[in-house]
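Only one chain comes next, encoded as structure tokens, the form predicted alone.
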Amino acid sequence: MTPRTPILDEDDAPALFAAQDLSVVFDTRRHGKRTRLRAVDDVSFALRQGETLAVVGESGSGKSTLARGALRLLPSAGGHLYLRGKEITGLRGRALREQRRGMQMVFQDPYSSLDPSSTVVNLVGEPLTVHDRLTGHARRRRVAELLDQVGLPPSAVDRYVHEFSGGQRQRIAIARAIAIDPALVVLDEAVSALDVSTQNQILELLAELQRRKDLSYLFISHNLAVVRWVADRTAVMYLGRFVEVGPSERVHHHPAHPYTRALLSAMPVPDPVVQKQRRRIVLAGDPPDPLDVVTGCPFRTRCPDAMDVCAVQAPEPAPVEGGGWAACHLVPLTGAASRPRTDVTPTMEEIPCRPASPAASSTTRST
């Protein structure tokens, strides 16, 4: 059966970007035998123009692998990817390169993601040469414009990256990502290697670029405080799967999944009085070995609310009051209605988000 393109509204308008049942598998060895590790396991999501979707979870949950699989930087073992309604899953060569100009990535470490032997004009100008055939003075002029857009002096075009601080290097990486005017930018822990004050500056820059260019962001992070500020929707990932998805404010204030509640309880609060009064949820044990076949709910071995049914039956996504869904047996018991469709990415009626207009974005990010 040919899969349907995931949609976001009643007008059947295709999402800007969507992944349907995406899986990424690595071949490895265990006790001398070949086995397969499902780092991303049948994950679906969709992004509309101008929206930010954050993916959060512990280290090793599959966040970065999901980002690379979505951009075709890693081969997928199953599923379908769509950009502007066109399936890009099986594209190769020139056809894939043409679609790649619509989706770019900013990596976590600006010290290793930028070639120290290249000048800024070559680093930022490379996608201009590959996709737009710009060379010489035209490319140099465009790179200077991009540096100005990210808050760096245009005169820096001939400098090497070792002459810049970490925050300045990340600005260069952002300039390279937006050079060919993509619609989607994937930010893989793009601020985690920076100090707090520099993080705020980069986040302000990203918000301004989003308002000005109507960019969509797939924001990979482990920092829930940052996610609440920057994202329209939040997806919580555990062992390669989404366990909860919903509007960021709802997920932050009214988490439905026990794993989400545990993550939020570990987030520090700046008020010491409030911090002392908070109840910390400490998860017992370690996550299951991803190479093992887990029956039932994969979180049950650490869940403080685990029931007998969790050991034998995997929970299905169930709607949550306030928007979104959670894959937990407890959610239907709290009054949730019928389950959302699982054959395609849930529609915006099932996972609503805040308006993505520039005015709405400005209001949200000024708080």
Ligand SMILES: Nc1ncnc2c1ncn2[C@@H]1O[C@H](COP(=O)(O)OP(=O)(O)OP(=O)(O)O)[C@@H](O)[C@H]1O
Contents of the next structure:
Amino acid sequence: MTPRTPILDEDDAPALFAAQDLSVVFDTRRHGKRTRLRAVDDVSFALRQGETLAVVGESGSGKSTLARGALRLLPSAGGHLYLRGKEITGLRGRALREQRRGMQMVFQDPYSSLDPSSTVVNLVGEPLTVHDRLTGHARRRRVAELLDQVGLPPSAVDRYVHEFSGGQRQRIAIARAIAIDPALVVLDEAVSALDVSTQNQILELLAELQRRKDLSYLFISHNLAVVRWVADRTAVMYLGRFVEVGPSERVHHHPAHPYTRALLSAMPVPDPVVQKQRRRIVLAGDPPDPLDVVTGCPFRTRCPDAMDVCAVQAPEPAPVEGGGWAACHLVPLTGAASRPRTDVTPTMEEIPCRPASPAASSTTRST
Ligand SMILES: Nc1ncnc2c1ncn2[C@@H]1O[C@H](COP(=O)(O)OP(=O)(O)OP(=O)(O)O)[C@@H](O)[C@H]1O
Ligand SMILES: [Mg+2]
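The form predicted alone done, now the form predicted together with this ligand:
Shown next: the complete complex, the earlier chain at its head.
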């Protein structure tokens, strides 16, 4: 397929980062037979410089696999990746290493993602040695500067990682991630393991670093409440695909996809009166096994609004009033869709995500 490149924003500048039709496949076994699982299935998105895009979805929907595939930490089974307008999909060796410094990742659990027996200077300084060949005093000085930027004292330089609390460890992980001045930081549930007040402190730190360094964040989270405050746009992922993308406020207040509505309805509301009055949408059952074949819309087996057409035809992404799109047959019918713009290059929010299968009539999860 011919990629539509480079992806442009409203100013005709290349997106800071873009994934076009990205797929990631795992070889796995089922009933003793080898099979392939499409954990990420034709996902497209683009990020502006300084923008935060959140990815939300249930456990197993493919969020971490998407992040790793996007950063080339996992091989992709298809699609194209661009950093600052340059295609990085096929890069190898030194050329890939050079581009990788522009993209860093912070993981959920600072207890398992950071070696507890390492000193802070070695851990935060490692990327400085690998990418900038910085050693000795120069490296110590830079690590102390980075610690200051993440709110840790310079005396932390020589201490061991195991001496720090969860929140402090996450600050160390962030210092390491920003050490070599990346443009994109992927935060994979980076605050989920922390208590609420520590979470808020780390979110404030991330916001401040973003303002100061014009960083772009891909913010992966289960917590829709957090996402609403931190992300400019939110993408909702289901079974390896984006089903809705849009400005966070719009997605939060006017969700267009039944799955997004169900996720939001499961969110607790602080006001007990409002909480009591709310209609809770209970999804039937678990998501289908990703190895099973689901024809038509992948969400139809749990959708409270499923129609006959949903079983036979995968919905195309349809533009939603207020920005973004949703892949649901109901969206054009209920008038939630505005007319698609045909006059200009698609803007970042309108980058379409093709239906999952080559033939739009069925979605094949197992190949
Ligand atoms: N190394 C692997 N080999 C085989 N299957 C895998 C592998 N890693 C992930 N998967 C499968 O890929 C799918 C997506 O997993 P992934 O970890 O990306 O989900 P997630 O959305 O990040 O979930 P969580 O919210 O629990 O972190 C799941 O069905 C998972 O079982
Ligand atoms: Mg994950």
